[in-house]
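One chain comes next, on its own, written out as structure tokens in the form predicted alone.
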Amino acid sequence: MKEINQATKQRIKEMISEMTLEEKVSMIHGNGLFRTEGIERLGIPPLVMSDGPMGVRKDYENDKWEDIGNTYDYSTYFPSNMALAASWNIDKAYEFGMAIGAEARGRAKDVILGPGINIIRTPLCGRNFEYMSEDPYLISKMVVPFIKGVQTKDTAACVKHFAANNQEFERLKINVEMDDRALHEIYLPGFKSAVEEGNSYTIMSAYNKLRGEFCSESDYLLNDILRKGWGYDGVVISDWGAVHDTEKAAKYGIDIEMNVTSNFDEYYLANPLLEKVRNGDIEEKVIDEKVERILGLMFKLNIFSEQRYRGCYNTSAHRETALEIAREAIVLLKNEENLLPLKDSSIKTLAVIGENADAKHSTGGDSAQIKALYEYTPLTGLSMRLGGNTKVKYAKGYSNDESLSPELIKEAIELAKNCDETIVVIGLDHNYDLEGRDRTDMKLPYGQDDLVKEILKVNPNAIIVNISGSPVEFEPWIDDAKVLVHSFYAGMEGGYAVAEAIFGDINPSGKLPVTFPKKLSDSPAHCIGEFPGEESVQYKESIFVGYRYFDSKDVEPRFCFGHGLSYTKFKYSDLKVNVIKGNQIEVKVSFNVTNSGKLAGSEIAQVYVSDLVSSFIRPEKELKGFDKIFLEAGQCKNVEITLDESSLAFYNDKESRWTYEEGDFKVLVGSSSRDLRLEETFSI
């Protein structure tokens, strides 16, 4: 990552000294829906942004939300952040970042507005699909390589939404109340890693309030924590329309104000700010500092250099990256009697049922929508994969017009009766997974439960595939289903990856980055905390988010955090824990993983830590390490994970600092948060 040297800093100061006040102010607010103003006489271009990170969004008119009408702004449609997190593959996160950074530059963008890393507090948040996980450690490990990958291509990542933006209901004004431990242990670590390890050049402030202050005007968040606490010297961009007060935004950390309206000169950091500076209410040096950071960003991006990376988009290499991530994001949730993989040679007729089998998702989700060059649906992928020796027959099965469902179900039942194999593709779409609105429950919409129940009556071996960006409820039929495959929105190649997994061309290796509860009332945000609140929402569950709650309170989920099956089996053995005491304590954890099955496959070995005796309440266990390893049949590999003091620590809210206590800890190693194979206690 590029740093600003002393000579460049001096040049920036000289550039600022040549600017008028009006020119400075023009650089710190939108002068287009996705750009700031440049200063042509000084050779300073506008800063151009685009939504992401499922792909670079299509181009709009500068001053209205209308498609500019280009035929050349199709982009690679990448898997969602949740799909990326389901891969648990740090290397793929870096490759993903590089690809989307190159696409942004290829489309002449300077900043890609992503990744989104807000915590999955509830299954109902409409933007869960844009985020990564319920676990701050997993988020931290995936977001850092993503950012680094993006920024190798002279494109700035813009990590969002800082902070505690965990619902869409009343997102423009909802006030979030949580204790310090929840804030520092759950909701901030991903952003901290993005800054301190990922060196994210930009950060987007959130819409909501935290403890009564808008996040875009929060001295505590943007100055005390971000700049002073984490040493952040990058650019803070407001979410579009998140600023409400000129003086607070100016003084408390916003560098660029963006909005959804075209009255650019009336933005809070436009003419109203000019007036306050002229009246002496705000010092001009406040604006100088913002411009200095913006120019610093431009130098980091090589904007003033002829050697700046040019970029490229919709290349075969980028589409291959999308496919590779989609493959690793497939999660095999259930596979009784080893029904999968299917044998294509024995299938003359295949019934494919369900609207989601033929639904394209790239154009939905609001700001996450992509103008994709193409998108393979599961129906397309299955047909491509099977070829002419198998007749693929499709029945819609259900519709978002639920009045049509009874007849569609009858048609689907008849098809399932008369085909060799049946695949039912269900789930959500971007009527439910979308910006600006949360779901009201976890149930499958459009009468899908009735469809699945009826299909399983006539074909108990039907393969069920769920596509959704958030957990959904499977309870009406899950005990009767023998196979369940899950895919988060997996990009333009997602449908083909599903087909490959079903027929064993790939061995599924994804694992859930989020808990799937049996029912909504089991979720801690709903049974302990509040959701969605009215003017204010109380995070009464504190640090007990996701599996931290389910495991600590012994609540059985439907599918636990970290769960994902394979077509082979993995054996864990020979756990060794070695405590190294020096200036900093390190705990070396090593163990063997053996592929004891007959097929090659990848396993995600997970390491959890439990604090056995603490003066503060702690979760039953917390993820503190993982490694994704590929093993041939019969192969054994040794896995080494190093834990440090942060792996043992908690936030002491009485003293406002991170600490750990001497005593006994336990290392737990296994295949998921509830499939733990090895454990050993050690003392500090």
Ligand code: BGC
The other form holds:
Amino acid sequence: MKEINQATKQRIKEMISEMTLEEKVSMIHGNGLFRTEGIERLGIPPLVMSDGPMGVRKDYENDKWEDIGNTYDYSTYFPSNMALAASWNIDKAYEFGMAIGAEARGRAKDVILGPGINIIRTPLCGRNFEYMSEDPYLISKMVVPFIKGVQTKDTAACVKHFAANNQEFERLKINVEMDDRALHEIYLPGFKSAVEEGNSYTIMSAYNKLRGEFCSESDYLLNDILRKGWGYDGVVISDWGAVHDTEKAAKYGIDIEMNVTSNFDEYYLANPLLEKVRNGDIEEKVIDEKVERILGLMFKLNIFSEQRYRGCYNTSAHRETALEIAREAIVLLKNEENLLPLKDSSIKTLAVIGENADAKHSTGGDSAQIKALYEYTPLTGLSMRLGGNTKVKYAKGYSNDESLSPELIKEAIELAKNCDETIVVIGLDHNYDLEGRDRTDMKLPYGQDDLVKEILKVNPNAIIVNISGSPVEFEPWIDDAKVLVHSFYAGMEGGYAVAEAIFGDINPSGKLPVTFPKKLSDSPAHCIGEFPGEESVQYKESIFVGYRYFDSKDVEPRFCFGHGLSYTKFKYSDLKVNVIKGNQIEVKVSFNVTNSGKLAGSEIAQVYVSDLVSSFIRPEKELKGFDKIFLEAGQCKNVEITLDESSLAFYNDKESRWTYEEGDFKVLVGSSSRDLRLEETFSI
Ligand code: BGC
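In place of the form predicted alone, output the structure of the form predicted in complex with beta-D-glucopyranose.
Below is the entire complex, every chain and molecule, led by the chain shown above.
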């Protein structure tokens, strides 16, 4: 973690003292769609930024949303943040961060505009795929190593979008209302960890309003919480076009105003700001502080040093990282009769059906898009994996041009009837998982339910693979399907990883970072809260987001948070819970996990805490620890997880502070939020 030492602080002060007011102001707003201005005479370069969470985006003209159109801005297409979260592997988060950080530097960027960590409040948010989870603890655990990884490569992470940006409908102006407990327990912790533990050098303020103030002009959010509360000394970058008022943005915490238009001098923090300083409405020291932070960032990134990390992109090592994460992100949702893994030797003909089997997703989604060097679709991956002894035959089955679907279904049925095995690849695409628009329902589009139903009639053993960045509804056919594999958008190697999982080259080990409800109306944002609101949206469900709601209110989801099967079996035993009372209370949780099956595999052991008696309303249980462990067949490992006072605490909104109450708590240990194998009560 790089800190600015006294000598550097002094140097920064001297640099600022040499700058004119105009030069300072030129550093705090966009002078290109993805860069600020530099000050050549002082040797200060522009600060260069790039989207986004799945890799380094293609290059644009400085002042137009037109591709430069070169051939050297291809880059590694990594799995989405949601896929990473489904791996629950914090080492992989660090490796992902290092790889994307290196690619950003390789493409001469200073700031990568990711990771995205807004809470998945509703299955419908168009940008869910760019975010990680419904659970703030899981987000915190994944985001910290990710940021640290990025920043080892002299690239700044830009964790986004701060805060409460949980829908795309009216994203530029919707006003979010929620109570203090929801804010502090659900919507802020990921950002707090990103700042306090991850030391994210930059943070992106959101478009929307919170409690009546634009997040990018909110004294409460940017000054009280972020700077004073969390001691943040990094740079706040506005989302592109999120600023609406010169004075508020200047005083309430924006360091760099970015926008989507090319009238750079007219940005709120450009000429209008200069004018306000000149006529005394805003003190020059407000600008000095921003420049100080920006220069601090530049020193942290070694921008003035010849030793600055050079970076590299499109390397085979980065593709390997993308593949390893894709493998660990696959979630085996259902596997009746152990139909998977398939045996390649017994398959002479394989029917692969569904547009998503042959669809590339890298170029979609808007700012998260990637100009990928290549992208293996499941069809390519399956064909590569199977080789010459199996004939892989493809039928589209459905199309985003829905008028074609009845014909396509007929053709697909014929194919399924005539092949030894059938794999149907369904799901969403970036017409649905998309920035700027939410879905209107949770159903599979393009007539896919009909397709799956018809295929299951002719082949009840058909393997169903769903690819989507958000929960979708499986109800019309789920009871008839024996096998369901899920992959979040998983990067350029994702299709190959799917093939490896289906044929057992890898043992699936991902778990859902988000609940898949049976139907939309079961989802708390929809049955208690509001969605999408009009001018305002009320988060009436409060802290009951995701499994916190489903478990507390006893609503059965289709697939619960933390769910994911394996080709082997894991046994849990020997739970010991030890309360150690020192200055701070610690609770040592220890248990054994044994691989009791015949194949090696990884298990994500999850530890939940339940507050049994409380004068405040608490969720039935909350995730407070997990460990991903690899076990050979027959092997047993001891897992130790230490809980601390934060694992017991809640936000006391009457006294505006985090606290816990003495009394009885329960530790629950298991394989998912609803497959709990061990429990023990302890008292504090
Ligand atoms: C998005 C950001 C993105 C920025 C720059 C905005 O519309 O909300 O996530 O980083 O554009 O492309």
